[in-house]
Amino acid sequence: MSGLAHHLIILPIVLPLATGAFLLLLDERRHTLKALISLFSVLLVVWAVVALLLQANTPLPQTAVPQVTVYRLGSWPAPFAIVLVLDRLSAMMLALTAILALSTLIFSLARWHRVGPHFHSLFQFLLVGLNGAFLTGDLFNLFVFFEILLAASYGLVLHGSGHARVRGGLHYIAINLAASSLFLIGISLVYGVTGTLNMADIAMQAPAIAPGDRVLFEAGMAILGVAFLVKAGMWPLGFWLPGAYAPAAAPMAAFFAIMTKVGVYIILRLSLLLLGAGAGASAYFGDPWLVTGGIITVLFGTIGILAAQDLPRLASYMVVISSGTLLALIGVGDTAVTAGALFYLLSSTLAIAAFFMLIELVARGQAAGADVLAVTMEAYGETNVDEDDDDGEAVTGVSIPATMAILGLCFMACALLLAGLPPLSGFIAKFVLIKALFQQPEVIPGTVGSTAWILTALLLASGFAAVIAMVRAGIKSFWLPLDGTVPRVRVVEIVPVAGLILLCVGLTAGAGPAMRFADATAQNLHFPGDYIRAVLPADFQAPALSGGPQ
């Protein structure tokens, strides 16, 4: 690869960073114009992480092997320099984010990114963040990005002011602090024992750490092991998550569905490739804690959405079953369950997405506080309360024919995707793990395991509590006669969120090809071999360990 090709990999990371910068030099008045901007930025970003989606997909002239692109800043080789590595589970983060960037964006320009200072610039360096911590090679590296995705974050979600979004911001960004100071010290341990911070270095290293420092070593990855699982929301680790995610506002807490995932990634990512198969005394460290905590953080946020009395706590909540699920997953080990949780995050992850921003628009129609009122009436059997149709709502006016109806359908296909029922893909996503967890390979040929069974009780469990909560929130939305306000929706609205169902429309009709792609994807990350060939020179040994680092 050469010429323009092989910089494509920086585009998704240098573009938005200069779009950023830049637009902190406009006037914060010109709304239009810096719109505008972001815009075309970020539709340049989707175009570039289609192309490499396509290249990382796409195998090696005359070998089966799959492309695994490494792009080596200031052509220094590894591991002695910053390395950007694209392969199939990067490229398709990074196409998951830029999808809901894109969609977030075109929501926010109805109104929201007017009402915060700033907003497109940190909106630009988020993604910053978010594409560099998915193309990273490094531990380090990591970190910075980490720092500069959290950095845009504290502002966005802080972003439209307001007691309530005040008082979650300062829980999250306190939260987030606490682990970056973790995160360092993970690195430190890591780096003392093996004198690198490459991952594919220390995957080469991670066998041969002498017996007496492998302590240290595993300390480390614990300590990191916490730091990630703070921002994928594990309990009792993500206690934060509901109160910060559901006071922000409907586009950044549809982008925020993402944050999450950063930290699932980053699980995903070094349990296999540093504690995988091939790590010697320390394969599969960790892997039990996280089957448990994510078996909790599932039964967590299931009473969550069943005691939830407002849709976005309900969203929130459906955030905390999706990364519980997917950490629960991880800690199975199994090939062919892995398999089947890419396909479940990319499925929940966009419904989740879609559900946030359909909560803004539905939530137009109601009085304030009405979820409380319903409740309190549904306690007491009221069915019928009079109320004041001045509720002094800035956003109500003519709205689009049919308003309540295309909601109401949008409503629907999100209850249906995060509940898994057929015929949408949340119903395909689970089927393939239920599947999966009854395939694994067990020490007592023709038996299945507790773990199989456990989480798919659970998998079952928390989609019927889905189902309750989802069909109680739509009563109270849309049948209860609370008033009679009909909301305004903009096409610009409505586009996206009509726009993230669809793809998981697409997504169910195209299970196949998406299956054969998470297929591959595991079997790659199952089987790191390929990706630390092409991040080490072909000449490049890893030292023999006695006694750690000299």
The other form holds:
Amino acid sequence: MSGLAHHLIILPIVLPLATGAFLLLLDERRHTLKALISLFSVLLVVWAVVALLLQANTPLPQTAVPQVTVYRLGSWPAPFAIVLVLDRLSAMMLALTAILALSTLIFSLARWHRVGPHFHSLFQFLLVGLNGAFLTGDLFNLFVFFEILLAASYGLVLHGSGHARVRGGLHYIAINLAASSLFLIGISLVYGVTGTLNMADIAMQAPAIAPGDRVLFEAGMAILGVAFLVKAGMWPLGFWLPGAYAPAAAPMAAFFAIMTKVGVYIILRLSLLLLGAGAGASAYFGDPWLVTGGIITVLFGTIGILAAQDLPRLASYMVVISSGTLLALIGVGDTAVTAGALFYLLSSTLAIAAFFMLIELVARGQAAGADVLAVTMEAYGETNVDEDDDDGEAVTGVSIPATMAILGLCFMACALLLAGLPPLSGFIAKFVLIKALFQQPEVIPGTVGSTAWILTALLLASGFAAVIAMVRAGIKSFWLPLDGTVPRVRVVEIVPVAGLILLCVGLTAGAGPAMRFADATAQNLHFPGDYIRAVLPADFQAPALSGGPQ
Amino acid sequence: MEIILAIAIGVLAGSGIWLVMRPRTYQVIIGLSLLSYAVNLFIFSTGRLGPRAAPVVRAGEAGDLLRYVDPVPQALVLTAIVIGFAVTALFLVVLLASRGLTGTDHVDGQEPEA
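Moving from the form predicted alone, what structure would you give for the form predicted together with its partner chain?
Let's see the whole complex now, leading with the same chain.
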């Protein structure tokens, strides 16, 4: 690799940062210009991320060694300075982020980007934080990117203002500030024991930690884990989630679907890199906690979707279920299960994002949704809602024919995806997972079986609850309101929703290649030797470093 | 020295946690600030404590571990202070917005029914 292609990896961080900063300088009234610049930046990021994904998925020439691209930010070798690392998992998460960013940005162009100040700047900064968190190979740098994405998300949770959002936002900020303190304590404990912040270097040091220090290392990892589990929304650390997501503006709630997945991503990365099979006495340190916590989270989310009175709250509890399922599956610690979990992550994140945007469109015909929007508009001195609607009609001509039919179809697709019913990708994900759960090798006879049965029952039960909740919500929104007005929906609003659902359809049709990718990713994660070799210079590696699939 | 620092961190963290649990937003923000002081001192302590030890190796001097402290935790503390300060300021704005919208300083935006 030569020339500019080598620097492509930094583009998803630098470009949104520059765009966001530049947009601050533009007058708030120039909506169209701001929207165009913002959209252009996101499109460029999508292009870069696709190129990076292809690059990460191509093995090095003449070998089967996965390509791990390391970018030295200060041109210093790895353990001394911060590096960005691109492997299959980070490339996959980057791609997911970019897709969600593009679709939610397009959706918000219809209306939402005008209801509060500096929407586009905050949006771009959130993108910086997300991309950085997925790319960085340094623990403290991860903290910095986390704070960037959180600071931007604080602004976006409040976007549109109003009672419910400020109250939810207050809780959200308070819990995240407390979690950041835990994050810092965890980092300094790990640094105090290993003397390094580079993830690959910590992984190298982990097996050789003195027995007296090991308890400190494990305490540090546990505290770090708690900080990430707050973000991932695990029970009992996730009570903030429905309160913050449900009142948030629809496109923002959809984009936030990826934010709990940042927590899940870090847990996946660190538990397999630092506490995986090669970690000596600390191997699989947190796994029982993850399985138990994940199971309880799914149960909590299942009760939540059955009890939810309105659609945004239902969607928020879907996020909880998705997180809980992923955490429990990561805790199982089997390669095939991890592969299935990655496929589930893709499918469920896309579906939840589509669902968050869809419910805003559906609710628009009903009084409750209109109230929230009216308060929002009033708070920001926008013209009243009816007038705005008339403008929209003048631009798009008539509202789309058969709006209700299209919305209904999308709703059905979301229900199938979230419940994991055939024929869409949610079903494939659950099928792969259940198959993998029962095929994993038994380390201690008898134990695998019971975990597999419990998790299988949980997957099916949460799917069944999702069917009940979605059917009930669907009947209430589509069949019950006889005199309900047909919501006015613009093309730019339905296209992203349909696009995300079509991507899930594509994931269903292309399940073979997608699963091969997920398998390869899981292999890389469970045998991180290649990752460590790529990040650290040769003279830093212990001779006994084992790696590669056996 | 260690015991003094440990007690200081403990007192700060303890009062911070107690205040974070309180129902008034002002108490919560002071609690979060105290917590972040405790965390900053804690990070600082991972770089070893010692009087008259600079975090740089002077030119011409042997890199004697007894004569200098680890510079990395100090850099981390600096970053953590800056970030913590900015986010606390942001929280203060939200706190004021909540006070303005709800007319109460209770964290839930409404007084509990007595």
